[in-house]
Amino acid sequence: MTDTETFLDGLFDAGVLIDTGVEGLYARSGRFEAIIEGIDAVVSAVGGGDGAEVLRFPPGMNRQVFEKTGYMKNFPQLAGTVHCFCGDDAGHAEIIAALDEGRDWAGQQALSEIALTPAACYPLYPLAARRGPLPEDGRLFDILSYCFRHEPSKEATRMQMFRMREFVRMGTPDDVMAFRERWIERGAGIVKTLGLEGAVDLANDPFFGRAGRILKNNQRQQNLKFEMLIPVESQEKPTACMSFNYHQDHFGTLWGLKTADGAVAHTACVGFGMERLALALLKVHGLSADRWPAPVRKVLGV
C-alpha cells in the first residue's frame, strides 16, 4: 500500500471523506465541511475589507464560453461537458435496451449548452466586460465555484470535483501586478495562521501536447504563476493549495476587457483549493480537529 493511499484510506476510515467508488469523487462528511467553513472566513477576514464584488458561480458553465476561453485546445485530457438525451421514443427505447443488456448507451447522448467548469474565474471575464470599460480604479471580484477537472487519482488532494475560492484583479498591468504580490505575501500569513508549513514556487500550468511544453516554458520564462506548496501526500512532493496568477492581457483581449482609458485590461487571480487546504491541515494536525492546537482551533472556528 501506497502513503497516499494509506492517508486517503484514513480519511476513510475516520469517516472524513466517504468513498463513492470513482477515485477523486467523495462525500464530504460534515466535519469536513466545518474545516472548509472555517478556511473559507478565514480567507475572508484578509481579503474581505479591499471592497470586493462577491459572486458564487454553479459548477457548470456556458459551453460557447468554455470553448472560446482554449482549455479545449490547452487542457483536453482535463475537460469535462455535460450531454443530455434529446431523442425520440425510439431513442429512449435504444437506451432502455442497451443498460438491460449492458451495452453503451453514450449515443443517444448529445453535448448540452453546459461545460464543467475547469477554473471558478472562467465564467468571470465575459459577464465584466459586458458591462463595458473598467472604473478608473478597476474592478475586483470575490468569487467562488465548484470545479472539476478529470484526473482520476488515488492521491486524496487531487479530487475530480473540488471547490475554489478567488479573487481576480482587472485593471493596468501596474494594479494587477501589485494585487499578485500584495496576495502572495498575504497566502504566506494565511499558512502560518493555520500552523502549516508552506513555500512559494515558480510554477506552470499542464498543458497538453507539443504546443503544450513551449508554453509551459513560455509561463516560467515570464513568471506569469506562482503556486503555494504544503507537504500533504508527502514531503518530497508537496501539494499546490495556492495559485497567485498573472494573465497580462490574454482575458482582457479575448473578451475585449478596457480600462477607463481604453487600453486592453489586464487580469490576475489569487486561487484558493479549499479542499487541499483541509486536507492539509488534516494531514498536519491530524483526523481529530478537536485535538489541533487551540490558536488553529480558534481561527478556524471548529
The other form holds:
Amino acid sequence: MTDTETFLDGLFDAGVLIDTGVEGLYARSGRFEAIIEGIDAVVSAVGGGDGAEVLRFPPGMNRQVFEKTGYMKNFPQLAGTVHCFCGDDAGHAEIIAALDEGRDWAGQQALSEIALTPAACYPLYPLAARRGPLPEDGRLFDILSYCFRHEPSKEATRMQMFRMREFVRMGTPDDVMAFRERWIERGAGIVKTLGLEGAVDLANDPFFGRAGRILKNNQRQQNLKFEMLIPVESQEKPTACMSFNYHQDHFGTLWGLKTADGAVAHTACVGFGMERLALALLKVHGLSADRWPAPVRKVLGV
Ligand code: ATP
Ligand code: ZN
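Requested next: the structure of the form predicted together with adenosine-5'-triphosphate (the form predicted alone having been shown above).
Full assembly next; the chain just shown is listed first.
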C-alpha cells in the first residue's frame, strides 16, 4: 500500500473486496468470506451454550414494522425502502421513454410492502410478541441479517450493505442488564482472541436533526449504548465493531411484549458488525490471512 492509498484501495488492489462503482456496496472475495465465517464461528463458540433460538432474516423487513419502529422519524437519512412498479402499459411506456431520454423514472415507482432492514433485531420484536407473554426466564435469540444504511463512504468500514449478527435478550430489567454486562465482557474476550485491541465506550445512535440531539444526549445520560471500538481506519477515530444496547421497555411497550407475570418486557441486544470485525483483522494482521499469527488463524479456521 502506498502512502496515499486508502485502506479501501488496498483491499480492492488485493482483491479482498471488489468495487461495484457505488461507495459502500462491495462484492466479497472467497478469502473475505472465509474470515467472516471464522468470526461467525468464534461468536457461536462464545454464545452457543446459552440456548438461544436461531433465526436468520432476509435483508428486507415488513415496512409497517419498520415504520412503527420509528426508523423514518429517527433516522430518515439512513433509511432505504423498496419501491416497485404497479402501473399499466402507459406507465411502462413512460419508464421506457424516461430511460431512453436519461430522465428520472421514479415517478412510476410506488412504495412496496418491504423496507431494507436497518438493524438485525428490528424484525424480531413483533414476531416474539405474537407468541404471547415470555416464559418465566424470558427469551434469547441468535439472529443475523444483511442490513442497509444509506451512508455512502470512502471508508471501507462504513458500508451501505453489511451483516449484523446479534443476540437479543427479552425479560425483566435484571435479566437483560445481566445479559448486556456478560456480553461486554465476552466481547472483550473475543477481541483478544482475534489478536486485536479494543476499548468499550459509551455511545449514541445517529438520531437525525436538531431534535435528534436531545435523543442522543438522553441515550448517553442513561448509559443505554456501549460500543467496542477498534482502530481500523485510524488510531484517532476507532471504529465501532460491536454494540451493546439496552432498550429499556421501548420495544416491549411498542409491541406489547410482556413478561410471564404480565409486566412490560425489557430488551437488550449485542450486535457484531461482521464486515467491520473482518476489516479490523485485515488491517491489524495484514491483507494475507496465511501470514496471520497462528493462534488467530487457528481460531478462525483460515
Ligand atoms: P456507527 O456509530 O459507526 O455509525 P452504529 O452505532 O450506528 O455505528 P449500530 O447501530 O450499533 O452501529 O450497529 C451495530 C453494529 O453494526 C455496529 O457496532 C457496527 O459494527 C455495525 N455497523 C453499523 N453501521 C455499519 C456500516 N455502515 N458498515 C458496516 N458495519 C456497520
Ligand atoms: Zn439490536
